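Just the one chain here, laid out as structure tokens, in the form predicted on its own.
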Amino acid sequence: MKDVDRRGFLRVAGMSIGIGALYRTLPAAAMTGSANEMLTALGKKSGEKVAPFTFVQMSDTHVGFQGPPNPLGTKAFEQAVAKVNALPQRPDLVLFTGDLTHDSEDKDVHAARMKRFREIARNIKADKIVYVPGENDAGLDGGALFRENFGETYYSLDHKGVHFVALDNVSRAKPEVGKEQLDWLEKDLRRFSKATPIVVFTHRPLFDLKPEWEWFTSDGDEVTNILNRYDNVTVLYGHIHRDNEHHDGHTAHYGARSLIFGFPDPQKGPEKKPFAFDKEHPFAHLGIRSLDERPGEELRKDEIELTLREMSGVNGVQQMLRNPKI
């Protein structure tokens, strides 16, 4: 089983959207020997056929947000949906890692924002779309509105040889997963071998990235201790509105950008203050990140800015702001 490593499991293909990434997994095609035997056994156990597939992560759309850091509202989200739909390969899965909506203490307003999110998200051309809540979706009502729209806030699914786990670290009174969910996670993973490819998607980081900015999960260590019993675990999360990569034991953690505004590097930024809106580059810090990884080569990263197409530039943005229907 030693020849199954993260790089062997996850391949990044084509372009990735600033709010996440398009991943191509090669759970069977790139592996031989014991690894292939393990994946075949996994497929038999889960009933899923092991095969290569692609998936996209999206995060922090904050539908309903209004403020100086992003006067364009949902335009970046809509542009990202168009980019996903234009990809040369239709993704099997789209994972939303929380803060689908911007919170509101008015239940009707919050419900209207959730409805608007669903109207945009339903345009995505993908075989399956799955969600976890962010604190803006579930902090005020313990996840009630989220469950009305999307079902349970934590669950798991198998897909072509990979086990996906959705974790909820926002619906409780403090930023934690909680004992009930920890017990469920233990039980859920117990049926798999150590080498099983596992992708966890959640909202807050499971490690102490910047606790004073609320970038942490209080019982994240307990979650990671469970995950580190497995050799091939990837955690995808949102909340921090910027890229971040962190490794803890066998577990690799990746943060995704937001679709509403970006935050500075916590190691360099003096305070948690969104980047100011730039009319020349309206989607700065939200743009496209193209990742290309090939065997034996360094991971190549290219930052590509989302554009407003014919409405790009200062004049285009001003015209858009005058006419919200554009």
Given for the second form:
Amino acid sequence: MKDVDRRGFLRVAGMSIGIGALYRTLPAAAMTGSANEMLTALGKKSGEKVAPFTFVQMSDTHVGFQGPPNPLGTKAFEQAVAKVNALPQRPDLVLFTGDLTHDSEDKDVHAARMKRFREIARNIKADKIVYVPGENDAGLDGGALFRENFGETYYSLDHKGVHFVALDNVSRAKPEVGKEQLDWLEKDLRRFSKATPIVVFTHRPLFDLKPEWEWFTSDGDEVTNILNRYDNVTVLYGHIHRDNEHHDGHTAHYGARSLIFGFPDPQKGPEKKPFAFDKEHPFAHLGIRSLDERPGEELRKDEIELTLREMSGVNGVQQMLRNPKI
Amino acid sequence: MSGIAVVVVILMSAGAARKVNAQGPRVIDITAKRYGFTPSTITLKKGETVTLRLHSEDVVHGFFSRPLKLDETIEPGKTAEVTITPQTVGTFQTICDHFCGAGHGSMSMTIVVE
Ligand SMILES: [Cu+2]
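Please show me the structure of the same protein in the form predicted together with the partner chain, now that we have looked at it in the form predicted on its own.
Below, the chain from earlier opens the complete complex, with every other chain and molecule after it.
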């Protein structure tokens, strides 16, 4: 059997589009016999049929951030929203993996940034939009502002045979999930059989990617130990502002690009310093990747470049910088 | 004769001071303040035991390094102390792992072990 390449399917950029999630999971499920029944049961439970579907991940929009790595502010985010709305298939789900806003020490300023984020996100045409906070959203107030806007910082939902888990590894003082949430996760997953496809979305990586850049979760190992009891787990995370792929047991981890500025490869750069803004390529290192997988067909990957439409190129950027209202 | 006596006294006190230092580890004061540490670099000798005395000038900060096994919380108005004897030569980054504000991601210092 051809490896349906769940790597390929779920590889993530600033946004990833997965089409046909269940095609990837069904062949594996078929091998375990009872798994098909389980998937059907899971679908029944959530009142939804097990079926292929489309979802999108968007990450690290940092609304309110202004500075040399991206003088265009929310432009990339707005462009990405337009791209999602132009998809041939309306996504069932949009997952936001944190740092929706850039933090401010002024609470009112931060609240205004959250409001602005919501104004932009409201334009997304999707059946359901779900969020986890990043440390910029929840680090200083323990998640209070986030909860006011979006509800709980960790929770789970079933969707067409896939179990989605939102994990919060940012709203405690330290970069950790914490015992209470670990206990909750264990209980939450206990009702599923090993073959259930699970997608975890969270902000920080759950493994030690680059601890000296704060790219880790202190108790990430404990999370992965729980996840590894299941055969088919995908973790989608943000925080690192670049692509990354990591495998640990049955769990595959994918880092997303940001929609504000990119970071270099930690193996190559000694310094944690964002890529400089390039007027020729204002959305370099941000971008979107779409993945389309159908049974019997080759995986189609498209790199979509964000464009400035009528104001593309250096002139357009200069015009926007002069007139930030545009 | 009195001149010689004075010289002896100086030698004794110098000797005593040296002795006190030899008994306890070297102490290095480090101050955390949004968004950096002062000093930004310290140099230690492999096998040397030093005490890092940590202060915060504003909010709660962290002081973390996986390879050096450092994981301290620095609260304003208090002093956190950690004694280490690094066994590996190299350059290590310690970071603030307690989210302290928008510039937090770049808050780090360098510990060089020679
Ligand atoms: Cu800090």
